[in-house]
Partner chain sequence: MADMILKKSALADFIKSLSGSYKVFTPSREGQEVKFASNQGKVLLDFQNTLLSPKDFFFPQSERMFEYSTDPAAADAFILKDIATEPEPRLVFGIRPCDARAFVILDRIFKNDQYTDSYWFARREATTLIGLGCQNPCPTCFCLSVGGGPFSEEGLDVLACDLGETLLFKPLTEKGQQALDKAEGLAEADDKTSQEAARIKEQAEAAISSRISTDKIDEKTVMELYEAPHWEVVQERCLNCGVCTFVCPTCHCFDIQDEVAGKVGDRIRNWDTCMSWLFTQHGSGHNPRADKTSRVRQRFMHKFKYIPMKRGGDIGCVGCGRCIMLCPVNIDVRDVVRDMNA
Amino acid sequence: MEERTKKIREIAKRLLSEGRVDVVLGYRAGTVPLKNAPYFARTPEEAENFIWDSHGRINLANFLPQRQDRVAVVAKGCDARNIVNHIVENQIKRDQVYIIGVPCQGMIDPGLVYEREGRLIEEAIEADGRLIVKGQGFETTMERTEVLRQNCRSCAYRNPPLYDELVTDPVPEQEGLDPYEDIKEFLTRPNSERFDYFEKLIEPCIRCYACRDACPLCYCAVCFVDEHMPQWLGKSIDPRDKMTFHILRAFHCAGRCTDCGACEAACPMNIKVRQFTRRLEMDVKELYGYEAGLSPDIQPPLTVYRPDDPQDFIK
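Chain structure (the form predicted alone), given for this chain on its own:
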């Protein structure tokens, strides 16, 4: 991790000193353990505040849409895939963004760490593949792999598919994983049981829209939930309104989601909102052989039309 931090700082300082970019986006240490914060460096001196470890949960591609300046971004695999999405969707130009790629070995889920420890954690350190957490009168060591985020455990693209510069050699990709194993099992259940599951899943939702705001795909100037004329959705936490919001948001992400997990990481109620988007992600892959964010030269299947599309209703 120290090697990555050092390299990120070197690259950021060089880009800013040479005037190749106006700002570099990365992470700085957070004000609480296990949670780093986004950081914008505009001078070589500010670049010294960058850090890289296993606590960069926020997808920095979320800060790119409609920027007018020249920007460099520190990007792990999922971040880079979302940058590709933004390029494809004309939210930023390729020659406007410099991608500092960081081969990633997964981010830690602070919720899992707190759940295991059950005490106030005041400090967290990584060493030799382990996480060491400290607090008043205790020190606990955990295997890093045991507290990774769920989406990182099944990630197939740890290395950025698009970059201008890599900070280290690529890491081995995870082979032989079926990221949709649980979804396939879920689909064997009766419809009524599946609907009951989703109703219960979103019961705690307070409609704070943290999932939407953390999502790099949700960049609409006015979201459908905020429309008043016409008003598509009620403003309450009525179960029907909550379900409508989550289903429509998931469909909005269909064929675009990279399963970066930013939505779940942002949810203050710990709702597994990826359960909505992963099914659609699986369908798009199976129906069209498409995975989002792998190439800026390929349009998402739901945004293009071909006369020979096989669906009968199009003919």
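Values in this document were obtained by computation on a predicted structure and should not be read as measured data. Residue numbers count along the first chain shown, from 1. Think of the rigid core as the biggest set of C-alphas that the two forms share within 1.5 Å after superposition. What changes on going to the form predicted in complex with its partner chain:
- Once the cores line up, the CA of Pro172 ends up less than 2 angstroms apart between the two forms.
- In a rigid-core overlay of the protein, Arg119 has its C-alpha displaced by at least 2 Å between the two forms.
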Contents of the next structure:
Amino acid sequence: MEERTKKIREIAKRLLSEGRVDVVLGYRAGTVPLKNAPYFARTPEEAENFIWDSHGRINLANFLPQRQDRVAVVAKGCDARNIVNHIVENQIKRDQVYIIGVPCQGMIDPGLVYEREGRLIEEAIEADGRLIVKGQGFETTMERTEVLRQNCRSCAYRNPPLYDELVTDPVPEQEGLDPYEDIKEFLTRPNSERFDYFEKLIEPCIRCYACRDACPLCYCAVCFVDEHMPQWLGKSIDPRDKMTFHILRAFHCAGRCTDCGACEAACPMNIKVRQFTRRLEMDVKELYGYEAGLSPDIQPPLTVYRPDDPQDFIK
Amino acid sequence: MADMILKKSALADFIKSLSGSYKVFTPSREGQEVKFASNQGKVLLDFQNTLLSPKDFFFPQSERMFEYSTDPAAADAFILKDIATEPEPRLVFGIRPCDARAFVILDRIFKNDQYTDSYWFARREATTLIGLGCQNPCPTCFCLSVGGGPFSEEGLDVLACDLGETLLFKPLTEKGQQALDKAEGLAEADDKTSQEAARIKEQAEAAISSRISTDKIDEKTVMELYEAPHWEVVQERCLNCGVCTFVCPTCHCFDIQDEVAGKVGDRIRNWDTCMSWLFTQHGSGHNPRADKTSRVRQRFMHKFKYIPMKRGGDIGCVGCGRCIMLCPVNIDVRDVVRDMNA
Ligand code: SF4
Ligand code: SF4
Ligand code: SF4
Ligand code: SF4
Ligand code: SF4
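Can you swap the form predicted alone for the form predicted in complex with its partner chain?
Now the complete complex, all chains and molecules, led by this one.
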């Protein structure tokens, strides 16, 4: 962690003092435990505020669409994949963005930490692959790997597939994973049971749209939920409207989602909204052999027509 | 009105004895979330605060206000009819003093010289609030800096204090006294017990480490604050999601919508948020808060400048810290106020 922090600061300072970029996007320490904050440095002095820890769960690619300046981004594997998406979808030009790639060891899920602890955590410290959490009258040490986010546990691209510079040597990729095991099991259940599952999943949703706003893919000038001439969607917390929002949001991510988990990280209600997108990701992978954000030279399958598309699944 | 004590072992019976007269809500833990629920066997006393603010007791996220027929053949076609609701008597046990103060702020907003929000007040009047003093405030609580405190009494009908083996109840209003009169298991507290509660209160106040100052905000003009450069820095990482406003006990903006299904329509009001561009979009297409900077600024200016200007200095934030805990990009209201007050 410390090595990465040092290197990020060094690179950011160099890029800013050489005038290579106008701004560097990274993370700085947060004011509450288990959270850090996106940070925009414009001077070499400001670059001193950058840190790298296990709490960078907001995807920094989110801040790129339609930028006019030259920008460097501190990017873990998934962030870099979303930058690739942005390049493919013409949201930013390749030569405008400098990718400071960070071989990633996974990010911590505060929800899991709270679940284990069951009380308010007032301080969190990381050292030697461990997480130490403190609160009123307690101190607990846990292994980082025990409290990683689910998407990080099944992540096959911890090393950025595209970068201008890496802050450390690549980390070993996790081999032999089946990220869709649970989904395959889920698909064997009857439709009604599956629908009930999703209804229950989003029952606590307050429609704040943080999941949408934290997602790099959601950059439409006017989101379908905000369309008002005509209005597509009711605004209340009626379960049907909620479900419509979630299903449509997920479909808009089909073949584009990198499973970065920013949507879940942003949700105040700790709703596992990736349950919607993972199924679609699995389909796109199985039907088209495509995973989003691996190369700026490949067009996403849902944006191109090919006569040899496998069409037997369209009934 | 005398202070009363209750053995904690009799708490369940105490709640039960009130259930005949009120629908009683108590704090409970569901998964990781602490929320108010009715008919709970076990009353949760060891918690910091509820994840979401309890404002929805009086201001639900979605509320049906009127209904109407859209059948042109009907005699009352398109006539708005009140949805008659006689709110049931409710009692909320364990509400935090900051949240109760938020209701007092909202009372003054939902009522002015021309208009009284009947939906808000009908429920307010039918509800009795038994507060629970905060003995273990979170590091994000700054109630003491905005006019409140961990044992603030404002807005409460009764204030309870956890003395370990017993709970001390201090009645504050007629309504509160009436509730205690109906309850079982209470005994009159002696002076020593009341003194012990006073000591706990002092301890709790000393435990609040988080402070902000707002004195210079009062001195500065609106335009000075409005044009300050720090908004650019805050807006840059803000997602303009609605989290901070939806979880805030004092945020109260809503949007009124008509929803029609078949031949019947409902007029509904839903929470809205100044963080959304749609919130201020005019029918003409003009938007007075077209950019993120102006939206982010609004939230803080409203709470720390506009409300104090209009309400004799009272700040529109009660320092509960929910927005700090839940903002996905860690925009910390204390930092923003520090910049405003610089
Ligand atoms: S999904 Fe992969 S690259 Fe992204 S934070 Fe997790 S481990 Fe790192
Ligand atoms: S839907 Fe969620 S996991 Fe997928 S790219 Fe968006 S934020 Fe990341
Ligand atoms: S962030 Fe969570 S609560 Fe907000 S709209 Fe998304 S799922 Fe619902
Ligand atoms: S301050 Fe935080 S919670 Fe509020 S709109 Fe901005 S990102 Fe969302
Ligand atoms: S602005 Fe934040 S701290 Fe203040 S009352 Fe609202 S949620 Fe609580």
